[in-house]
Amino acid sequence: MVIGIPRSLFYYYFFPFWSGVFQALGLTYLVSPETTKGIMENGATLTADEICLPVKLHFGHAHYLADKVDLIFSPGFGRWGRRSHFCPKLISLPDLTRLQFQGTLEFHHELDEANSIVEEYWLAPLRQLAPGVKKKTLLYALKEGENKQAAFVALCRQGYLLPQAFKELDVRLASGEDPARMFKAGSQQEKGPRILVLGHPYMVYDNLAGQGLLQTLTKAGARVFTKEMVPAAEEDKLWPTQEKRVFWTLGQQMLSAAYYYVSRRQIDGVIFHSACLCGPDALIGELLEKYLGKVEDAPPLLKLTVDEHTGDAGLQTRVEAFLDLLEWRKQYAAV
């Protein structure tokens, strides 16, 4: 039996956990390739017009896998902590996917107050994937996945961008080295503008949804920072003018990351990268602009909103113009 894992949505963050669990149980899985225009077009055909780009891409990747695997892994994402949640579209994802593709096994990916996976939602579907396996073995597999995820998160906090962290983790595991022994990444430029890129991982790191944003910044010599690099103790702190925590954990993490870097004056500019039709991001973008407006000499903010019609050239031009603005601001005046 082969399990198909779409390279979409929270593949870009939770894949170490998923792969660790499946590998510990001896299960075979196939990951869909990088997003192509064909995958995006198929996803847009299978979904309603008002669905956001990341969900459209998810359905496109599921369509790619449908005739190549026995089961499609399309987990739902519900609770994150005590009073926070993922987007409603992601909560209902297993039901939506099952309507289009037979053989979609129902998983629910929820996290408790300590950011740990809620195991009870995994045991029943894992028993279907590995019938006859004892509960002790299933719990061991979940622990292996959690260890691999923890090592991946540690790499991100040390300064690795997510793709680099994926590769570094695989290298360490293949060599038998303890992945918990982390060190700071030294792959970024020592000079150049310091840019904080905020956005969901499935927007920033998907090659089509991201529209080459990270590549454009890297080519220009910029030093890129993301919310995944923020220390654990800082990732949920509120702005001084923020009256309460926002409803969506990922949105709060983006606001907290901005506060962490802005308050320490460690960045020169902020890029907020979001999907058109994303309701939570529309609110987070407005709050981010509001809070930055109250900070003396705050770094400039560039808001990028993309959908399936956005062209690479237009986005690249806006990013290059933003970098030119930062250089001018540094040399001549405060904007």
Second form
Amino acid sequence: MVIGIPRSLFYYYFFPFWSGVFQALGLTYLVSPETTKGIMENGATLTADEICLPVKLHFGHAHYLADKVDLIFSPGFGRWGRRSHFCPKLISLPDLTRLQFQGTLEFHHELDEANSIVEEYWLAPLRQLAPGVKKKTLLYALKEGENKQAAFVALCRQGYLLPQAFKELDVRLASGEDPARMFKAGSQQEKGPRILVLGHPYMVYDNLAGQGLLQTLTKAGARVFTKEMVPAAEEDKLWPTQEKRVFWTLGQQMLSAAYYYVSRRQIDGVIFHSACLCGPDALIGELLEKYLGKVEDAPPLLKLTVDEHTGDAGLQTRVEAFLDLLEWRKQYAAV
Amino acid sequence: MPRYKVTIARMGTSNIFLRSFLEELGFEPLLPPPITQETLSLGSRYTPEFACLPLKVNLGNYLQTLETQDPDLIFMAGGIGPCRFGLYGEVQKEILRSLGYDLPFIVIEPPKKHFTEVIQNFTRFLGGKFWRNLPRAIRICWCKAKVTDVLDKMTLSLAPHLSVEWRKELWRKRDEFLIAIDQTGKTGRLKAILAEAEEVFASFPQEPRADVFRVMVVGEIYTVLEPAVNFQVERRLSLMGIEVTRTIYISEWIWQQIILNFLRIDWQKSLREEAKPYLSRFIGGHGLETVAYTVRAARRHYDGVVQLAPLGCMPEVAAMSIIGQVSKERQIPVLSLLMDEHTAEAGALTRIEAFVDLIQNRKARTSSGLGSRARS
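Return the structure block for the form predicted together with the partner chain; the form predicted alone was the one displayed.
What follows is the entire complex, opening with the chain shown before.
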């Protein structure tokens, strides 16, 4: 029995939890490879034109796995905390996947008010995957997953970019150290422009959808900040001019991250990286622009929208031009 | 306290009862001009490209009102997600401020969770007369909403039984009665108008017809209710002699969303069960309803389903992928029309006409024993 985990959507954040749970139960899983052109094209063919790029990619990855595994792991993402949700497409994800692929199981990855996993949604499908296993063992596996996730989140907050944090987590777990307790700042340059990259992890870190944004930035010597690095106490704070909390968790996190870094004057520029046809991003980008506009001497904002046709070179040129602009701005300020 | 001038955005016939509601409460309502292409282009000029159509049209409404009149306040409904509508207020407020319009933008959140806040939003501007005027305001508002909806239901169910000329006459009369409803301020008069409409409609010569095609209209509330953005699809189908069943009526929506939700009565249960084989959860907006009604339409042997939604509408896009499957499995034609400010009228109309041809041919085939439904 092999479980297929598509390398898409919240693989880029919750993978430590998922892999932790499956490992604790002795289940085998296979993660699809980095996105290729073929995966993206398959995804686009399998889904309606009107659906956003991340969901298209998800279907491409699921399609890659379909004939290699017994079950495709495609959980729904509904509630996150008391008042927050994911977007409607992610809530209905198990239903959308079920219509396309054989061998799916209804999982719902939901977080309760204390930001811990809603266990009841996991117990039923896990019982099917691991028949005969006692409830106590299942709960223990979930706890293992949560511990691994907490260690990963701690690494992110220490300044690691997500792929580095994944790697570092594995290294530290293999060497038997407690990953959460060790403090070692992420390996980033000390000088260079400080850039806040705001975007969904499944866009920013995806090999194709991300369009090498992070590579371009690090090659140019920039220091990258992301919303995953914001301390827990600050990740939900509203802008002073914001009258209503955004009810999509990730959306509010992006706005709060901008507020955290901008109000502390810790960054030189903001890049908003969004997916074409992403509903929440359309509004979050607009709010971000308006809130930033009210800040005196606010860092410049670059908005990038990516779809399956966006060329690599175009994005790179825009990012480089943006970095040039930041450089001139600095020199001008120094005069 | 001064008499505050209030403006709102338009949505179908809802301006009729909202105007009375605000007036009776003690506001001076200022309504935006009817929605035209101008409204759409004005609204989309200042809104993000991938925002949904209602947000753009709403903003166009506000800007057109602000050009010629001077409202003191804007009233807008809120929401708690996950549909984007709940964030319209915050975004529209920011856009208007950046354009230099610094008037209070009052967002009325669902009373189930924000009861005191809702009341305060009214008493702030009305003081004690809010409570004094409220019963009368609710009464006229509810009666008008109900009467306009009954009028529309009567029109839609009568149309297929009339000749082409009489159908036109029917819709012309419907528009006249709508104006009469808008102009009166008395609930007694509303009953008289309805009685008159019943009498007039009954006098139309009906033709017995064996083959009435039935189409269910599902989708997102704004695009279903606002003829200016859906190219009057309901009226067009009705004029072609098709029996249109609209699944969203504003009076029912008020009853469910405001009253029943406030009383925590689960009105959605039967819809959830109907959608369950395809969609197991509430996904915001009218997504669940769209799936449930499509299943229901197939079960009740409708000839087709028309889904109306703004382009990029998150719940409806999810629902669209699902009802495609319902259509395949249950053999019911579905036409999904997703609209934005660039949608050309001619293109949409061609698709509607082709769809009507399809369902008519299909029925002809089925009745001659060649169709697929005969097998299923």
